[in-house]
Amino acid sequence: MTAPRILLFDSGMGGLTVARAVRTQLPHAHLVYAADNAAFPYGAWKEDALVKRIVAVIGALIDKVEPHIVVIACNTASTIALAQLREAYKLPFVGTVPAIKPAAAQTKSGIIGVLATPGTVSREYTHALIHTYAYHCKVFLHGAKRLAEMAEQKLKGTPVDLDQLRQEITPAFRQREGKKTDVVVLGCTHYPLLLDDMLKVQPWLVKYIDPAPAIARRVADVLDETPITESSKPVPPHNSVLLTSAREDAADSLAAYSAMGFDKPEFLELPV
């Protein structure tokens, strides 16, 4: 029986949080993780150029992996390029968007904090989610400039600077008319990697919403409706990690992927 091939894509290591959830949900799936580290971080890119980059890189990856489904485990890529990807490539895509809807359903105070990248915070897609699902709440968006990089450094073994982390997350904690933020959306797949550290520096107790488990369930549902066929050529083995640049040939990067289960690295020539 052919195992479903799942391509998981992010600009860096953040999508590993989604990969972890997918592995738990679908333990027999053939997983290939791809990081566009040549272009990391995506937040520094102009939108039009980034869309072209993502569509081109995903096309090259689809040709190499022949996946049955592609998981865009990146909020930035999903909010700007998911429609274009679905138009360009005729296979199922599952995206990652800020979990505004479940946050609105779970808040008791009506005050929601959203931690995301500056790019995701500014996107019309994010504001449309708030308008649709959280119109009755007060939503505070915070574009955290350093959290994604801090998460990557943590995976590579660098201790988290708790004072810096406190500064990064505190703007998502607000008080209005005697009520406080009680739900914080982790609006970047990197951020759950820092959750244990956030608990140490949070101004008060809140519920954090990590979208990864819901994404994994969605992947399983889509695969149930997707024909699973043999590949037409040799493809990267299960637990491969494909990197678009060897610019970071540091062993700590590969060790970090290996620690999350992706221990078969391959460098692709997909320069910026």
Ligand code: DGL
Contents of the next structure:
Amino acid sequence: MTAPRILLFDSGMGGLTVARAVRTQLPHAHLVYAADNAAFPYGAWKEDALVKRIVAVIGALIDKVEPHIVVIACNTASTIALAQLREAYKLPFVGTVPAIKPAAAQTKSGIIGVLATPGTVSREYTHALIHTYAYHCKVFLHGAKRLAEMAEQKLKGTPVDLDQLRQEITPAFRQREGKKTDVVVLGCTHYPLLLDDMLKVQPWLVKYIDPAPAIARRVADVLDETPITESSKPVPPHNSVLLTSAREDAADSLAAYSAMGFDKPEFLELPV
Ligand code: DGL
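Form predicted alone done, so how does the form predicted together with the named molecule look?
Below is the entire complex, every chain and molecule, led by the chain shown above.
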């Protein structure tokens, strides 16, 4: 029986947190991870240029991998390009957007912190989520400039600078009229990689929401409805990692991907 081919995409290593959950949910799936590391970090890109780039890169990846489903394991990409991707390519996409809805359901204080990239916090999509699901809460968005990079460094073996981490997360912890943030949304797929360090420096105890398990369940549900066909040509093997820049040709980067189960690297020459 043909295994469903799942293409997981992020600007860098953050989507590996989603890949991990998908692997647990669907142990028999054929996973291919793609990172647009040539353009990392996405957080600081201008919107128009980023949408064009994402649509082009995903097109090339779909051609190469012939996936049954594409998981955009990146909030920064999903909040800006999901609609355009669905329009451009006729196959199922599952995106990753800040988990505002579950946060609003779980907060008791009514004060929610959102940690995300500067791009994600500025998106209309994110503001619409708040308006729709958390209109009765106070939501503090923080565009963290360095967290994604810190997460990658950690995965490559560099110890996390805890003072810097404290500075990056503290703006999500707020107090209003005697109440405090009690739920923090991890609105970038890189951030769960830093969770154990966040627990060491958090100003007080909160519940963190990592959307990965919910995304993995959604992928399984969508695949249930998707015909699983053979590929028309040889495709990258299970556990491949496709990279848009050879700058990750460093032993520490490849070891980081390998540690997360993606041990077959391939460097792409994309016309973008
Ligand atoms: N992992 C990405 C996200 O979920 C973004 C990291 C970046 O490229 O800035 O938003």
